[in-house]
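The data below hold one chain only, encoded as structure tokens and taken in the form predicted alone.
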Amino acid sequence: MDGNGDGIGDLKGMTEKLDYLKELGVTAVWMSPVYASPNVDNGFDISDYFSIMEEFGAMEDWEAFRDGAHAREIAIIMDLVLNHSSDQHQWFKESKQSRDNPFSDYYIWRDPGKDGGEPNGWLSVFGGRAWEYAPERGQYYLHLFAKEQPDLNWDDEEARERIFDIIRFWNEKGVDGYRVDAISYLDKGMDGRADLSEPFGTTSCANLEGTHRYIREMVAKTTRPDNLMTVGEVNIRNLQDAKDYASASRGEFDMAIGFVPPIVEIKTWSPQRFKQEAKEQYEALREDGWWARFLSNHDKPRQVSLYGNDNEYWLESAKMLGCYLHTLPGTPFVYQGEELGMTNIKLPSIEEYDDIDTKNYYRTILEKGASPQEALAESQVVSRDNARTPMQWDDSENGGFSTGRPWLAVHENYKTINAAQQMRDKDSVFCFYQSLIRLRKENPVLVHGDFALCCPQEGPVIAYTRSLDGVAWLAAHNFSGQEQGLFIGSIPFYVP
């Protein structure tokens, strides 16, 4: 919500909407990065961890949001970006000046390779090589993401302590927990442990033991003493990775969000995969772990467009997906607009997109021989901007998000999909989410109950029971556009 009419959502606008969050029933808010940033990657390139981005307001505005949230018994989860900083951060500005200054080892520098080029062949997530040359030092620095996002050197003890000081600062500010961004790559393993046959650095060095060691040190020194919640965005390739990051005995995160690139999720998701993952992840963590449950976030297409039907069965899809999310074991994460059934957007030209990843993807498709129309069509499907269009508050201009021109286009369906309309309609997606959240609060079986699949592995129906102390609930979800039959034991059920 834009609180000052400049077209950009901000802390004052968020504070205005705290009663909406309270009415929905949420008990915690995960804030995307609000720190000072040049905004190359929507705030995930931080230039000052101790200041607020000017477009969002000032520290006083953040404190007002904190106080307002806490007054409504809503916890605040801050987003921590600790794998890399902005190249405009003072640490990096100093580090690149010479090889012997106090900040020299805060980032990862390497001499040119034997051919005078990059130290290795790693690619960046956002396109191109993962190394950038700095003539001031005569060396390359590593950036697993954009070149404006140099990777911090966690092997340097002094740098780690300065990073921990960032967390301690926000602890004292009164936050209740952290979502930690892209944290699987702290140990780069360039001493021979990384798999250099993998083209992307984020694949080559993911989940090395040094990363786990650094996470345990960070938690022990910063969040555990203040009993703060942590959820890590991590690279989960197998069940052992899930256990390593989210088992209590490991001393790392309380929960883990597994990152899957949008293009991979679009091509590989299926009800069959969902069933297999739900069962395996439950078994992996049931003894001493917990699950972060989500279908949407800022990196993915809108869930009703990806997993459902955003046309003929829009309402049914939005409700079914909400039911699936809230009846699984773990903590549900509801991404803004999901509770309204907001859908993907198709912007008419690549120039209207803001996301750096979308623009790089578009260029990559063009380089492979696609026409501009084909490249745009593919980019529209995978774009992270699908999830970043402004919140649709009502049917007034710009969806009630701003009195100015929004930083990103508002979806044209805001006239029919908006919060004000749905809060008046007891049959709406919003009211259905309210009911789901209330059910979880009032029925321990949905939080602590055992989980057991009770449907065939094949087919579009995902059905399971949650049971606790003699109480059992059945949840059945149909991911197809046709009615499905289902037997629970010898009893037939029909899932619309």
Given for the second form:
Amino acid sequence: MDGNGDGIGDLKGMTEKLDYLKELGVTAVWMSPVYASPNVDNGFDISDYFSIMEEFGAMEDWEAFRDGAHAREIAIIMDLVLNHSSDQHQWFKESKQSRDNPFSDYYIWRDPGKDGGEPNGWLSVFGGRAWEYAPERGQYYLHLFAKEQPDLNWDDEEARERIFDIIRFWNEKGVDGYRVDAISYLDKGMDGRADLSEPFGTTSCANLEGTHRYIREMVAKTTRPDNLMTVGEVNIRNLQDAKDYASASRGEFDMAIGFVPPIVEIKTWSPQRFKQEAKEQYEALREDGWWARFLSNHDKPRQVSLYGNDNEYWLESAKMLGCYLHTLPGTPFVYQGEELGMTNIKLPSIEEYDDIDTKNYYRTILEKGASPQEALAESQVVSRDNARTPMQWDDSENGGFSTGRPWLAVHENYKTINAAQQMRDKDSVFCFYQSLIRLRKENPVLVHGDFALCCPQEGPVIAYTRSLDGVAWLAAHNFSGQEQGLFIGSIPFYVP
Ligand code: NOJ
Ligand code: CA
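Switch from the form predicted alone to the form predicted together with 1-deoxynojirimycin (NOJ) and print that structure.
Complete assembly follows, chain above in first position.
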């Protein structure tokens, strides 16, 4: 919500909408990064961890949001981006100057390779090589993401302590928990442990032992003493990775969010995969851990467009996905607008997209020989901007998001899909989410109940029971456009 009419959502606007969140029933808010940033990657490139991005307001606005949230018993979860900073951060500006300044080891510098080129062949997530040359030092620095996001050097003890100071600062400001960004790559393993057959730096060095060691140190020194919640955004390739990050006894994260690139998710998801993952993850963590559940976030297309049918069965599939999210074991994360069934957007030209990842994707497809129309069509499907279009509050201009020109186009369906309308309509997606959230609060079986799949065999229905103390609930979800029948034991069920 834009609170001052400049077209950009901000803290004042968010504070105005706290009653809406209370009405929905959520008990915590995860804020995407709101720190000072040149915004190359929507705030995931931080230039000052101790101040607020100007477009979003000032520290007093953040404090007003915090107080307003806490007065409504809503906890605040901040995004911690600690794998990298912005290249505009003071540390980097100094580090870049010379090899012998006090910050020289805060980032990852290497001499050129034998041929004078990059130290190794790693590719970066947002296009091109993962190394950038700095003539001042005659060396390359590593950036697993954009070149404006240099990787911090966690092997340097002093740098680590300065990073922990950032967390301590926000602990003192009254934050209740953290979502920890891109945290699987702290140990780069460049002494021969990284798997150099993988082209991307992020896949090559993922989940090495040093990373786990640094996470344990961070938790022990910063969040554990203040009893704050942590959810790590991590690279989960198998069940062992899930256990390593989210088993309670390991002293790492309370929960883990696995990152899957949108293009991979679009190509590989199926009800069958969901079923199998739900079962395996349940078993992996049930004795010693907890699950974070989400179908949407700021890095994925909208869930009703991706996993549902945002046309003929828009209402049905938006509700079904909400039911699935809230009845699985674990903590559900609802992404803004999901509770209204907001859908993907198709912007008419690449210039209208804001996301660095979308622009890079578009360029890559063009380079492979696609026509501009083909490249645009593919980018529209995977774009992270699908999820980032302004929240649709009501049917007034710009969906009630701003009186100015919004930073990213508002979806044209705001006249029919918006919060004001859905709050009045008992049959809406919003009211359904409200009920789901209330049901979880009132029924311990949904939180602590055992989980058992009812029909593990192939098919579009995901059905399971949750049971606790002699009470059992059945949840059945039909991911197809046709009615399905289901037998549980010998009892037939109809799943619309
Ligand atoms: C994961 C974040 O969710 C994404 O939005 C960001 O681009 C990368 N990490 C880099 O920080
Ligand atoms: Ca604003």
